[in-house]
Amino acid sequence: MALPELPTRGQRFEDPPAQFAQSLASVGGRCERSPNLAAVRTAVAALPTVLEASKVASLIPEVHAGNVPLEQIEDPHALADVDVAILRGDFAVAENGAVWVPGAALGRRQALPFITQHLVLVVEPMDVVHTLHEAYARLRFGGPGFGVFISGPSKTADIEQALVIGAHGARSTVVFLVG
């Protein structure tokens, strides 16, 4: 029996990116908007938590060549003392500030955007859709797949009541708007 149709109307934003960034930002999240790669490597090298960090895994050369030999790597109990991981989101999503990563682009690696003490996450302001049902409608997957939205860094409150940032996985999130 098939499903029925069901209409994918939602809020519309003025400025997508803006309330993305609004919206990560409410959720302990930072967005920066950068004009091109070189303007967003500029600033991915000026991070602290880059430049504290001892192991920086990146599968965007471009914008950091990292020191963590991801090609090489088999088992993703390998990634656990990555300092920061530097990836590639597919789009945004204003509404609730995350980000959609496919597992496809991480390869074997697909731990690294949990595993990590910090995450920055590189995406065009063209893509950010205004709601999950715009979000929803974009995936694709061939076959078997897995992916992950990831709004701001890991975060839980139920423990005593009290917001714990960082308890399961990126202690921060910094999403580059770039173009």
Second form
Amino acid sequence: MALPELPTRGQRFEDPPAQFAQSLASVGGRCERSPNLAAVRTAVAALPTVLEASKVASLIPEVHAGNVPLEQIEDPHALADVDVAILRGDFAVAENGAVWVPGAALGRRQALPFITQHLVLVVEPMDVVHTLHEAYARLRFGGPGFGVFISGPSKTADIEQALVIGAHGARSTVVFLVG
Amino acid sequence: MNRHAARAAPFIADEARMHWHDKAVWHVRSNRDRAVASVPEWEALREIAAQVKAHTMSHLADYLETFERNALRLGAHVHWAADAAEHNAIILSILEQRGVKRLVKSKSMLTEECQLNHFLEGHGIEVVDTDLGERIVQLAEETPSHIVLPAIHKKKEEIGTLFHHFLKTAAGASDPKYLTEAARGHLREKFLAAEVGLTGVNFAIAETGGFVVCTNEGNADLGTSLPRVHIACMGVEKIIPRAADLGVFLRLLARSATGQPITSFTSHFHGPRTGTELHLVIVDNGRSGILASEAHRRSLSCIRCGACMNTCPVFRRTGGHSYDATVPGPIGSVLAPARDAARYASLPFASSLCGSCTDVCPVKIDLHHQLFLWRQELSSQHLTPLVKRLASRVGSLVLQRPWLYSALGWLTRWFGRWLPRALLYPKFNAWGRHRELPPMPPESFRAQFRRRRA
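May I ask for the structure of the form predicted in complex with its partner chain now, the form predicted on its own having been displayed?
Shown next: the complete complex, the earlier chain at its head.
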């Protein structure tokens, strides 16, 4: 049996960013649109999770200075008390509310998006594909590395099907689409 | 006698609980339906997925070697295990060589199949399941009753009692949010103390040498991004040829499983993280035997979404433990007899052959055909109960002879009306145990048909 051709595209959405926001909301996350990074900076500063945070780890200095010295961290266990992590995603997927977060920017701090209590992802410039078919058409896995699709916060429904947000990882996930 | 019906009896005896379980599982099926309806090209995706899997299975040895080559190139260690014992021994030796004692695990049905936990615990290793459902059944000293929802058979009050005992939650507390929070705190400590993280593999990509792990809780990621050693265990059937195939499989998987558009975390591992080790354990454990069987090969296409369980009227009313197999439900009833026909001979009969499993399967496994095939194979091997075999023989005899059928119909109508209950519902009449015969009609359908046409 021959290996079949794969679809290069699937369903199309009229307004992919709006669909992304809707998909993300359906999995317990939240999407905000911002014209530029300065606006993201203002919005992030006003997030209750950031206002209450004592440790903010930011990989986007333009958005938040952060107070966790990420460059100096060798052992990921040192990230255990991070309250909010702010990092970039490459692109977003409209059909499922997922954001591709490449491991390259995280390096030894690969644990950051999972160990943090709250997660802020910034996709700048805004880049939203319709479905996973287009997502995989652009992803390249040449060498060693890590990457993850994150769709909303960590969750579980293992106790009587009751959806609980914040199983092990982030208790909230906010995605900023910029531009 | 290790029969499904006998094991299901205690579950069914608590009628209220049976209905509760039925409803809970059906709820997941309904969520699946809603998610599927939102994808117009769903049927085309199923077809492509089935073809990709069929192709891969027909070239499995080549793809496995390609995968190994590429995984080695990325810096992973690759281990091959012919059976469960080898799989367990490989993992133990990795742990012993590094002198480590604390392991956190994310969900892996393969390690359940190999009974890894007990094996490692017997060698003084602390094994902590980190998926909440798996942690619940681990603390209760049970096995998962469902591959996606391991603790779906447990009531929150029971989990509350369990957590009160082990995690010191308040007595009588059963709020899922409160209990989950307690487990979060307890498992955080385990994650931070772990020396090795073990995960399953959802998809292994031949062309890149990488693999994908899907979770909603993020436990696979926490479990692998903190310790210095990551062990990933996979059955040989987890291979897909191309990274782009994920576009098809990931669109199908979570929607079929829980009705989510994708799992919260879909992690792509290509080689070890800098300064750490990655070990891949590739396991056969009977799979190549299934591959060799033309009739049952398609059952290896399974991506473990659990949709066939959620839709199955028998699974919903008998619970996963009644199957006594790592994978329960329709797909489990096809896979288990291939492993041990005598032990699991009753499972292909734990089905009404309604075909709903086949309809929802995202990779188009012909499940109810497979179950029917197994029934024939098991009967011809004389692995089914004598009553069942005799009944089939008699049925075949009668249905091939219209005159006999008609004569027996006449006799049944007469005896059905006048025979005492003790004779109509004898001990060996399993059918009559929970059912009543309909009132006997005065004449047969054929007689009515003839009369009306006249």
